[in-house]
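Given as structure tokens, the chain that follows is alone and in the form predicted on its own.
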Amino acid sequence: MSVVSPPEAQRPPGPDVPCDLERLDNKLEVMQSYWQQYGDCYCVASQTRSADTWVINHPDLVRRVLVSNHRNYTKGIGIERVRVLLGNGLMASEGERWRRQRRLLQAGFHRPKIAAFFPIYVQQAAATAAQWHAAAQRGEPVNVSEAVSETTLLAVLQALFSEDLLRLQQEHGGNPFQVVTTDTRRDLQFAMKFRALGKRVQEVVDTRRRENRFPPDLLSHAMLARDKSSGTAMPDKLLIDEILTLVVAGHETTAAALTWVWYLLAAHPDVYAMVAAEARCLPAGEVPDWSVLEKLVWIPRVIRETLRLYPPGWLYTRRALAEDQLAHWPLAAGTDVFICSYLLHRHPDFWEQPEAFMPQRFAPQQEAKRHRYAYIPFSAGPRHCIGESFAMTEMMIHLAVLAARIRPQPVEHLDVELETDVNLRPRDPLYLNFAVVD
């Protein structure tokens, strides 16, 4: 696509020196600095591409790109890297293919389907609680990053494969998907290892068809889904792409979010006390239903505030297919557009004390007054994350089960460096000490 940039006077302000923001190791810091200098819409000329990069940090502009004129924007910089890892699953596909796949998968994430996974969430949370309880009794620190990575991986694998997960583990001498947690790199070498797991998915698909057995899990839903207009099923290659996408999307972002939840609760023992009091009101060992979760107050607010401060999906990229206008400036076809949710969630015009951890800001009366697109931890518009309910309910149950049994030891000054490669997570593993709740 050829790009004809508008004259400088018709472009947003920005730095004079060309820069490929996506290639910087400190891109978040640079974007924050530019935001402070140039405002909610600024333009950065690229060193290697003919297209400019516009960075937008205002909810009205976010709405334009992700919602009201979303058909004019395709996935942008970084999508090629995603395709190497995930093929043409929902995260990487576009156009009619994406719309068809979204329709086929959507029903698998409706409330009754999600509720069927609650026992999995409780089981995983209870196992994690037992491990952390034992560590607390021994006086040993817990590698929180590793622990939540393992439990969220098992949760999504059980939701995908149910009884066949055990079969896979027995046939292959362990969990073949464990590489997702043990290898934290997201480079080409990891992508090759991960794509090879498609063979394991195909094994399960073939076995289920041969045995005419379709347990009530996400894989069965994807296998049995039919396009309403043509009556056709997903081709196996695309089916495998979608399952691998769900493994990654259903694990990594939730693990990162839970790591930040425990980091913030350790730094704010007063907030933990409110979460623990709410958690202890729930029947111990029982699987909640939607009515129970909907009555929770502090647990969902803590999670939402965590996602405001540390959204795992901290940067969304789009590319304009045709000309558009953002703010007062004409935007050329082919222009790259970056939306930084990390900075959007800290916009002082929409968030009081934006750097502070204040779960009370997610009280209904506060949310009603806020701009709808000032908060986008799961993106927005038609490409809004299909797994939001899956992730939110898993995190709520995790926090309810664990907070009732153990508490993080208060930490006043815990210096954590951000990693902004793919998801926003601590660069080094987060270790915390816990105490047993009386």
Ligand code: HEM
Contents of the next structure:
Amino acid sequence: MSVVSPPEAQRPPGPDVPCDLERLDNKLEVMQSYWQQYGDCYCVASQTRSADTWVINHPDLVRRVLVSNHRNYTKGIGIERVRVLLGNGLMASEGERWRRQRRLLQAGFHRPKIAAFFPIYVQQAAATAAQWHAAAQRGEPVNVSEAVSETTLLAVLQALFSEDLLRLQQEHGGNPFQVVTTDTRRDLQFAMKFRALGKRVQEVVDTRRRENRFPPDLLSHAMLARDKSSGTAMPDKLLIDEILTLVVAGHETTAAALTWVWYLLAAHPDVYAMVAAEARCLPAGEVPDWSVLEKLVWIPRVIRETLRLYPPGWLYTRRALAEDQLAHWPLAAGTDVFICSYLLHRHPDFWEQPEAFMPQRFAPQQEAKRHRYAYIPFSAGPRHCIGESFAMTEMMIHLAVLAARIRPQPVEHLDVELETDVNLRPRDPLYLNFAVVD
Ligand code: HEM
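Mind giving me the form predicted together with ligand HEM, seeing as the form predicted on its own was just shown?
Everything in the complex follows now, all chains and molecules, and the chain you saw is the first one.
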């Protein structure tokens, strides 16, 4: 007698009631509860689309979708919204156009180029330290969310435009990109305002061409990059999309990460003490080089552990172009696949005491034992974050400079509600009190 599998066995388990996860205000809680009920691969029928959504929460499945069979997946639900904001820049483009653009931009993020930005990171960190130091002396709390948003925006703008940022500020009576930090909504209205900034980018591009002046920054890199096979530069429209993409991608995620770093340090004074001890060993006011940064132990571990517990890019959406097989189930073309790094980073099979803040788990011996795709704050595979080194070095320098000068006043219990929009960040601005340590 032949055994015919029941239809349910053709797909992973999942809730009986259809639902569009992405539309839920409490999608993280719902995904967490479904994960507990249905395991590392479950299927949710959509209310409004014909395709199902599969949610995967196992590093082997993550490797399949993001790395070994990545060509079978495009960006998924939500990407239209990103495209309205960022056009055809790297974040939202696909296929041959994406490959070509990634090749053109990649070299702008190589180590020597990133090292050239260290003075920017130091200057930004020193300015923030001075402000927080002054607030500490006055006994006033600091709006950490706002401050790190401003400093990371300025850092990426300086890395993009160098001296032309000042010129833009003078000509337009202030920083034309300020709207990115002052307006935190990411709706259509914001998208319109933000897209209008393309004009400012075009102005700088035109001025540089006219003056034949190409300072060593990310904009010049993008303007001068040539496709190896055709020898052509990217068209201005695409160039502008790429620059606007870097403004948003290079600022919001880093700002969210630094907010979480300070939140966790305020709650863990013992960890802050280790960070501060390391920070005080660095020559004050000097711009470090790679050899100095590579010797740091606790500062990068604290940042990595923060990105484990609170990955700013907390949900990756993909859509299958053709059939695939995931966890022994056949996956139909058109299926939406969700990877929630927030939950993956708390998977008890891969993390001891997953809810605890334990930077020591990023010691090299511990890392060597871990599944490579259990930790993906910068994603994985060909579409991993192009700005990982930019962000890591910026955050390390920020922390080194600030921790040497100020100490967050310990907080026993800090109730923070998560905002699970494009980025994972505290729903309300995070305020902390600091004490002066020098
Ligand atoms: C803590 C800081 C950062 C985090 C956590 C982060 C995270 C990520 C993640 C998870 C992705 C993949 C998204 C997906 O596949 O759906 C990504 C892509 C990207 N990131 Fe970052 N990022 C950070 C900082 C930066 C910085 C500083 C820049 C640039 C200056 C940047 C530029 C980009 C770009 C252009 C992409 C698209 C890459 C592609 O598809 O080829 N990011 N980032």
